[in-house]
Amino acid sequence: MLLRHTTTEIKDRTALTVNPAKTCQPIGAMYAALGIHGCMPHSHGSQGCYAYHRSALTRHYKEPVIAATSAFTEGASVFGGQANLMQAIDNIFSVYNPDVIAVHTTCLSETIGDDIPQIVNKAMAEGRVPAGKYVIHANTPSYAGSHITGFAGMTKAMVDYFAETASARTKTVNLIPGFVEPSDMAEIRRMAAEMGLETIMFPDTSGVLNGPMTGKYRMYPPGGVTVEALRRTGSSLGTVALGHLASGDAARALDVKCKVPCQILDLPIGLGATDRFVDTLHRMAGVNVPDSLTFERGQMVDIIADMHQYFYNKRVGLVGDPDQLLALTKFLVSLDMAPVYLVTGTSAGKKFEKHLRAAVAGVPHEVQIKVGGDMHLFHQWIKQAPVDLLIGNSYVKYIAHDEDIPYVRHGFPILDRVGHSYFPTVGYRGGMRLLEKILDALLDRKDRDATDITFELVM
């Protein structure tokens, strides 16, 4: 059923979410775990939870997502899941031979109160964890947080379990990319490489969830950050974390544990945010910005200058994860567009909302913001006063269809299109692609609505 039944009357709802703008923590934790080389994500809960988490990621990335489960039954629900996890650790190392098992909890195991570190220590004491193999964990109940906080928890676990303090600093820079696409991670790493930097990115799903079809299945693709590299993060020159909510906890944990200084930035979406990312690398590592990146920046500026008339004063509604939402909003405002409806399902706190409101302070329209909101409210706002463009995940297509509004897919999940895994939207190159997608949506509508007289060849 489409959403034509949505009413314009808005009522205050505190105990009911309709059409949520987020999904659960274990999905984010599973995605982060896949960014470790040779890692088997493990869902400590029922088979139904694990099946949903895998299917959500598989549908978004169009790749087979591996994971294991503790397969709780009624008995485990009553007496706890220790026996199930102990047996699972034994079976996984025996049958699938990963380098790392990354355990994330679910509602059921969290409600029971399973002590994962105690269970893992017991498994190690009994010899169930082979030499040179590892088990890490993150607590990710689905009744709290979202896929973003789950990602943040598992990324922080990489620091807690693996980072080691060193007596001497190397010239390496740590990059924590945030909850972005594999293509975005590859682009962030490429830009740093253009500047001549040696980097350690964690997690890193490029080459894991956007790999080539070779005709031969590999359970553990060649991509992902290695355990050895994670150990070396503690001796790096510094850490650049992209996205305050998804990457900030890990960056701060590494600073506390190993005294590696960190800079936490917005996701490098758009001209200004990418400039700040490049400048931070330049200052942290003491390297020059190469002509190649300056050239890409100039191309992006050229597109903005050439097509500014089509961006100007267009009203936009955005639904997304907090880090994505803030970066996209700042980008659109820099184009003289008007983000007027902003919704994230993740409860990111008052400080985030303050930053979001500051980003739209100069927008010459009334701006509606809901942090910890849902898409039902978003749709009601649109019914009261339509917009020129919608940006969000695949669930926004129903609103776009019902209200006949141009629409750009961005964020998680995208279930009905391909390309997001292969083509970035971060950096200067990614910014050019995002500009193209926005222009295509707006100009296609302009062509569709044109009369015989106003239908233009050159635009």
The other form holds:
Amino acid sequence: MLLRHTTTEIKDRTALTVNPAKTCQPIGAMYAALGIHGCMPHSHGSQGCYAYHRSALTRHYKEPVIAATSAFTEGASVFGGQANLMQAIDNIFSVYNPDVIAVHTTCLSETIGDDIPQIVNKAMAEGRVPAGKYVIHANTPSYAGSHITGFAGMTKAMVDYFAETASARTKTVNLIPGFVEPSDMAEIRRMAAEMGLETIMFPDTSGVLNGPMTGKYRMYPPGGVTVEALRRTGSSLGTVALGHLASGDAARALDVKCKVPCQILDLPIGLGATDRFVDTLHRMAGVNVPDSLTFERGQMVDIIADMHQYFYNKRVGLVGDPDQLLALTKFLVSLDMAPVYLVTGTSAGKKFEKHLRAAVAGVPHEVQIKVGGDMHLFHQWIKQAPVDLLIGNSYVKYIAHDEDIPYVRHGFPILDRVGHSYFPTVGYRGGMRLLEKILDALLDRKDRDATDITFELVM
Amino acid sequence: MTETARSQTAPIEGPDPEKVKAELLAKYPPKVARKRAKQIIVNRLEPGDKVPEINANVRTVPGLMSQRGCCYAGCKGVVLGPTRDIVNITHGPIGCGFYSWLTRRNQTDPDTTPDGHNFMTYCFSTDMQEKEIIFGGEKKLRQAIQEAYDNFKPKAIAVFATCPVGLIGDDIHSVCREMKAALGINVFGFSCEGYKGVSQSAGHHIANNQIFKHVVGLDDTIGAGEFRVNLLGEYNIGGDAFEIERIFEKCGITTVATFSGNSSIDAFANSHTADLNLIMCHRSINYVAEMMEKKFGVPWIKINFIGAEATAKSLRKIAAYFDDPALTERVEAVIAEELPAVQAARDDIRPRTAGKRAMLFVGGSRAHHYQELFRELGMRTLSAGYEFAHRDDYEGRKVLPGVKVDADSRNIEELDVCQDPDRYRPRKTPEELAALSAKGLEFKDYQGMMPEMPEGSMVIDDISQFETDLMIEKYRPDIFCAGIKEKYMIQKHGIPMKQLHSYDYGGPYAGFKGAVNFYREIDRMVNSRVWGYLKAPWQTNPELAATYAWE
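We have the form predicted on its own; now please give the form predicted in complex with the partner chain.
Below: every chain and molecule of the assembly, starting with the one above.
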């Protein structure tokens, strides 16, 4: 047994997290910053932070992940990190020449109280930031929020630093995709383009973290939102933000700063959420939904109808980040599946929990929910009453292995399979892929467990 | 100059290393260039194994993109990570515990200890929140230790401090003492805040100190076995320690404790009863060996089980130390039995690898050890360097008296260890030691990497992303070895990259079977078809027009 000390009996824990279902804010900020074209993410803290974040993102994407660090020593921790950040800014611009340095803080620099804007202003006053180059920042202490709120913080920083108010509105729609895969970002853009819309997506890691092998390494790949496009977000017609927790702050900030109205929706995972996404674009921009998208939608409905018997009433355990968890839960319920154990590590608030409870209100099983929970508790629930399917990141495979439960990888991080960065799970096509993955897991198990007599050719 | 170095002093092909060095430095601001100039060295070999001085174990330059991690990573991640039966609680925000959760591939076999405890698949954290940063985290830590005990009933709990813990002044050691008394099990802490020192290396030192202080020597039982050794600085990545243990068993050598691959805290407690300490990774573990010798009289020698020849040589060193004819005979028999399969694999593969060129930038010992395996494949190391090593790992321990201790290193505690009045037991008389030295068995010595590298090869300490990129461009090596952060950047250049931290999820590469695994792996990598697919047909012959028709 891999998790041999996990007991069925649940003892209350208030201080000890075991097998977390979240990680810290800075990695989310780093990921978001990689979605700006020509950007060097910078971790203002000890070098361990950036090493860990780069390693985790690299393992998840199997792609180069660039970032720099202030490399605090004990001295910097006592006297403040200003000198380190100044030196880093000098070195980064002279050696790596990015368009933007996106600084995020850490528990270390936040605890000692380093004031990033003050340091950056000093750097600018001293001429350390070349003309036409930018240093932006987000406060992301690791002792608050999670990787998701860190992502939200850096996304909001893009608005705070770059969005410009304009006298005239364009017909462009801003898309804030949330903490999703590069493949998902590309799919969201494709769907909007299919509707004939001009869009600006930020951040946008497609083409950055799923790049090709060409024999030439490009430190700043062609993908990512440009600074010029970020400026124009302030004159867009409106903003569609996907995922309340990851994208809401930036959308609201843009509304406040530049009066760009926003719609904050669930991540477009599953039929209903995708319908709402498409319908929102249709209303906001006043464009027709092309037959091509309606066709894709119909294909998705077709799979659900054809295979409904295999979904029906299956008990599912889900661990994921809040926006994903909510959208996936609604999707599973819409398939007549029964999501019974729901855990997110991020403390996403009472409102989030209320939405999640509402989503499972009609599920004919007792449903356990823990917002701000961990995978150890999740595993104990499963030991008490099993499920038919698990959905979560790669760490869930230890539970799946021990309990012998079919398992679909979804979320962050996925360290042991490829595909997530190339094939989306959002939109109708992404929905079809998710359906395929769920069916593969369930039907492979059915095949495995069938006797010689009950083994089926056609399913 | 050692024999291996002498045998390959052919000039390095490609651009002149001094010119490349100048080009590497030209991009840097003057102050940075001055500093890096002392860390980028073109190797020279002078009589008496003298090599040029290299600056190492110095601060990372902010903004340059180094490979390094932090003190916590070296302590919790590297040294204590592979010990399966301690509940390791990270006291701090969630990230540090999360990132060090199962990411280092330390294999372990819990069925080799009677209680079968294994907590390595778990991540324990106090998930510190803003409230604790403001009001202190000791209360939460105390409660977390209690909950760990209530839920898991371990025989030991260790606490690891992260950056904010040191800043807000939580006294983890007093909490540990208190909980040790309350629970009646061993509870101890590590002040391994990430900002300490200049790299993981500080964390190794802190881990060594605390394990020595709180665990080594707790169990004086002298176990079975005639030739009892500890294997130090072997972390069982991909099963390396298993392969070494297999060979030891065949030879009749008993491993009392491995620090810390496939290890149990019980073995650490008993490790001072061994008669010889064998050091694999000198950088991360030499402190325990030094302290064990001072306090208990266990001598140490440097060995290396990376490379079949090196493995045979190391086994012979052990046999020479014990100076027992039966052991010597068995060791020779095992070498004779194991080498033919290795030789056969080498004969098969070498024609496809000979003459190819490698670069290695990793860790504190592997950039040295793995040159052995490349040599066995007929490959040459153009350039190498460590991520977090010190001058002695480059130039040999003979430079130790002259190594400057800067403020960052001075902050790491040096334990004051003295002879144990009851348990100090010299394993050999001074005369015996002198006789063994005269026969070539060097005690307390490590020659370092540079004396074994050819003239003109470039040695780069704490290489940056920019330097990596330029070295690849200038020399186009056939294979590059580093870690996960470097992996895909290098492969985008169209050059195969072998991870020497995680072994790319392969291994073992130690010992005889490991050598064969490594030969096969390098053969696969440097001869893979994939590197021929980088250009599409229309990119290599753009003028081609509609001539694909059947003739």
